[in-house]
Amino acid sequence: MSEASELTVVKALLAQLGTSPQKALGQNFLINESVIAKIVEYFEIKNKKVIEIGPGLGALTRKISLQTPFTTLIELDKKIISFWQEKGYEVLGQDALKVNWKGFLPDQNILISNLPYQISAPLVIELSVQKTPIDKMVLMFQKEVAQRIQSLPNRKSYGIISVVAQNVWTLKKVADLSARDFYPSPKVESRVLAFEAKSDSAWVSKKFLTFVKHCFQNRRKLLLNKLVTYAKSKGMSKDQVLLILASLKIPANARAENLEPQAYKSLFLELNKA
């Protein structure tokens, strides 16, 4: 199916449902067939459990269903919920940021989504610090958000989501997209990222997220001051913090944006030994 014919399908289904793309729900329907194939085929999904957030009119859903019958959709648009339920799909009519992932999923699940952009960054954070049975994801982002997730230290784009995501997932770029790859066309460029859970990421928690947020307050100032404040809440002194920094070969004059994601892991674990 070409881009033109995918667009024809989208318009025909919208007419059938008597609706139009809902801006409030971030509905920009993917119509680039080659990118659709890349997303669905990046991981082996044959007969595996797949979750899709925001299936919309099914550009990804139809491809997924050719390979596995074990698909759960998460959707907020009532007309689209009815559309997929009538086709026999399991649909959770919930906000993806409020889903109890452990409550309905077996182990080892793959999440695939052309994400509504307004939930993309919070969702990555949430799925990184929760203990969920999702171990692989292929997700669409506004390109700027994807760049923040992938960012390296000493860049303006490097921050909390970079540190948290890179401690939990191995990340790969799948594809970059332009506005014309969607209907309606968004005002931003997009990027698809693949996430594969690291085997040694079980230590990551909401406490780690709180720690990283604390470190990135006043990111241009010395990190030492933030670490000392954090350490005091653990009953540790500034001298103990300096010893930890020295043992990890982290300069005492480092700023939050200078440290590799792995360094935050080491700091967090050292400061929480007691």
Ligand code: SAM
Given for the second form:
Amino acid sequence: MSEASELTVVKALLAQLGTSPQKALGQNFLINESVIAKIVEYFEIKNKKVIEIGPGLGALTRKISLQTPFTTLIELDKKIISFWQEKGYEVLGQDALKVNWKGFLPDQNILISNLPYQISAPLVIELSVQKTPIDKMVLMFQKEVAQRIQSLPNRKSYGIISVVAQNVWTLKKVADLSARDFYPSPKVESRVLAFEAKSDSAWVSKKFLTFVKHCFQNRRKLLLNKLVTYAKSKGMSKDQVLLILASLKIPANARAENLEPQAYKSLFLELNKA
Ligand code: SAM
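Could you give the coordinates for the form predicted in complex with ligand SAM, as opposed to the form predicted on its own above?
First the chain shown before, then all remaining chains and molecules of the complex.
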């Protein structure tokens, strides 16, 4: 199918459902056929369990279904929910940010989504710090959010989401997209990232997120002050913090944005040893 015909399908389905793209639900439908193939084919999904957030009019869903019958859809738009249910799909009609991911246990699942932009950053954080049965993901982001997720230290883009996501996932860029690849065209550029869970990430939890958030308050001030207040809540002294920093070869005058994601892991584990 050419891009023009994917656009034709989208327009025909919108007319059939008697609806139009809902901005509040981030409905920018994917119409670039080669990107659709890249997303669906990135991981081997043949007969595997796939979860798709926001199937919309099915640009990805139809391709996924050619590979596996084990697909669960998560969608908020009522007309779209009925459309897929009538075709026999299992659809969770709820906000992807409120899903109980443990309900999908014990299987390994692959998450695929052209995410509505407004939920993408909080969703990646949730899926990183919760124990979920998802071990692979291919997700579409606003390019700037994808850059924050992959950012190296010492950049403006480096922050909480970079530290948390890079401790949990091995990340790869899959594709860059322009506004023309969607209908209607968004005002921003987009990027698709692939995530593969690291085998040694079982220690990551909401407590780690709380720690990283604490460290990034006043990101330009000395990290030491933040570590000392955190350590105090654990009954540890400033001297103990200085010893930990020295043992990890982290300079006492470092700022939050200077530390590698791995250094946050080491600090967190040391400060929570007792
Ligand atoms: N997968 C389709 C595609 O690629 O063309 C549609 C993607 S569109 C960017 C986002 C989809 O997510 C829409 O179908 C929208 O209704 C749905 N959606 C928006 N907010 C949601 C939420 N909080 N939870 C689940 N689905 C949501």
